[in-house]
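In the block that follows, a single chain appears as structure tokens, in the form predicted on its own.
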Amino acid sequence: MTSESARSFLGFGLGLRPQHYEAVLSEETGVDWFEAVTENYLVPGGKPLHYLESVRSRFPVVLHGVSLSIAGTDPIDFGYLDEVKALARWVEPAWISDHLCWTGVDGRNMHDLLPFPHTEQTLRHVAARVEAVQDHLGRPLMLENVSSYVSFADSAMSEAEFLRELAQRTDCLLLLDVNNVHVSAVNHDFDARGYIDRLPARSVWQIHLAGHSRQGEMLIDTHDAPVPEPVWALYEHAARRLGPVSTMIERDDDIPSLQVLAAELDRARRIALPLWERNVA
């Protein structure tokens, strides 16, 4: 599977997680599929191996890493990929996917999903991780963008411009957070719109819808309300401008019940399908 070869199309889905778990087995929610925190599952066995494999028997899944680090500089954890590559031989996802940042520095995790400048020199740097990556885990990885509160003065190219590059010459797979793109948008005072617009829409193959805070004039992606309307917003755009792309609900604290999550999820629905259901006809 690669950018190059037909999107795969998963539908509407949500983020597993273990408060829902008895839930997504027992309930009719109508939600297509889950993504499970890869990091979350890489553990010898208990009680998150049993529900995924309950899960997976049921549900496409896809695996969402958070200490890939691939734009760090410490050298690449081949000892993690492998028990990634273990774990994704067993749940056989539908892709595996990280961030597009890096995460700590001389061993030290900094639990946080941290910028960098997006120049010429990181692109390369950059591009040769994701390949090593890729060429390890045997598949196209799939990267996402994340907010950004800082700008780097070194920067030479806007990041959906790096997005762009990077898949081209990588061939990985791209994971748009539209939450992402419009709080970095306000942080930053750029187009949201023309952010989507420049990316290559044949690499984009999932969608992450989520909710913020404000701090001051800030945004801050919390991931703990629900998606707003500006995101909304700029969900319709990219479903009209990228076609039919699987798309998801993230939730990480403040997490309501399996079916309030749902329902919200519907709307994602009522958004894209008759976008998409027009552009085919």
Contents of the next structure:
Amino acid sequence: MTSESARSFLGFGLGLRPQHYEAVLSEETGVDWFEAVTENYLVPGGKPLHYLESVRSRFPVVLHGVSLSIAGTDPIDFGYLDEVKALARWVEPAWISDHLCWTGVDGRNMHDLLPFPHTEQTLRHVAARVEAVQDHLGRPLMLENVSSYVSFADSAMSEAEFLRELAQRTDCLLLLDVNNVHVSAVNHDFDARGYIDRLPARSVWQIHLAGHSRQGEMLIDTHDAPVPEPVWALYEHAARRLGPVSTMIERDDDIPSLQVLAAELDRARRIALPLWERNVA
Amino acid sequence: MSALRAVQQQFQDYLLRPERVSGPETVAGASPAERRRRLDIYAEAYRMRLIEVLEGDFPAVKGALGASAFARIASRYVASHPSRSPSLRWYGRDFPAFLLDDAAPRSEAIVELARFEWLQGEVFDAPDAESLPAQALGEVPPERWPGLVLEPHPAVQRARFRYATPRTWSAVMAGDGARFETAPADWLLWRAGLDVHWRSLGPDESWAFEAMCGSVPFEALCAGLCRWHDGDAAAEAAVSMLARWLADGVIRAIRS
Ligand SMILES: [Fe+2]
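Take the protein just shown as the form predicted on its own and give its structure as the form predicted in complex with the partner chain.
Then the entire complex follows, led off by the chain already shown.
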């Protein structure tokens, strides 16, 4: 289900943000596809659903969730998954993603993408949950690497090795956030290129690009600034190594106009397309 | 997965009460201070994220109280209200009531402002439904009118305010100061197109609207309006209210 020939390439996209609803529908920007944050559309009706319906009728859309808590230890929230499934029924996303993280325990939701130790036990735990979720959704799940600020002394493998094993055992898809790799690489002092080199290329179906901010010696994943130079350089490395992967920019704060983001997205095209010439018509 | 669960419980406990606990022992770091510095990034982000949600849902309360007073009270709400929902959409539901229960309770006028902002949100993304077109009334044969029962649109809300809260809201959002005039009235909130609208209701219309929502037939509606209108004027008032409700799009269906 995840062989390279089957990997669909949507082109160059952006995260769908309410500030841009009208512009997305009325302006010519060359953006190929949009990613909608799942939870923002788990509402009864009104403006959010209206615009999502209009956008999905004109562009390919993918759904990106933040509440699955795939590495959590509370039972999987099948009620939430049913809502996602109902949304997906009419949105018909190209795929559904969430994050390799946990979001809370004992019924609480911290609304954050929290880290955990990477061990054989946690790998088995997460793999079993991925399989349960894929069974329930009836489709592959895509998981994104998150930025982290702590690591665990008892981790027995790197995050990249964990993702590689997870994809191998469950056939899940991977969403590579290049900014998150860079942020975590700085925060935990590892080699960002080596991380990307260890990922199973055929499983990576989507790439996130974003900006971050600095707090002392640490980088914080704030998505409030343009994609910075080190992330572009890492993206070029990823594009070379992975081949054609649907790429998008995530911007969540200090959001500029759609035209400005579309122009930033053109830089991703200029970097990646020459490398993919033979694969992308 | 009891080992992982224990780590998650300690981690979460740290986010909720960073000053009281030290976090999971297995968090890597050269010193306890460095571990704490790293965990604090999560703890601070947790607090800030939820405060931002409240700021987004209650912009006029923030404007009326001032940013720092709002941040203090929002912090206390966050400390006492951990989220249990996958979505942040409903996180602020108890905030209006909390403004009264808080250690530094706010005036009833501020609480009303918060209730009004929360109601706007409820109207904003309430379920979709077609509104009944205005000409639908003309298609009702005369003999059916007495038994006519109306069904309100799901995005409609009615609220009673002791202050001129919707006017205060507009003033604060326009950057003018908050002035709280006592002006008891009932208000109707509804969605037109995709936007939230509101207007005040006279006592007669407010009563009639509530009766309508309670499936009171048109004949009884007219009879009830006799409290405010004499004889034939009651029926005329009922018809003109009905016409306005249809024009506003607050009726979903009529049954007769
Ligand atoms: Fe991301």
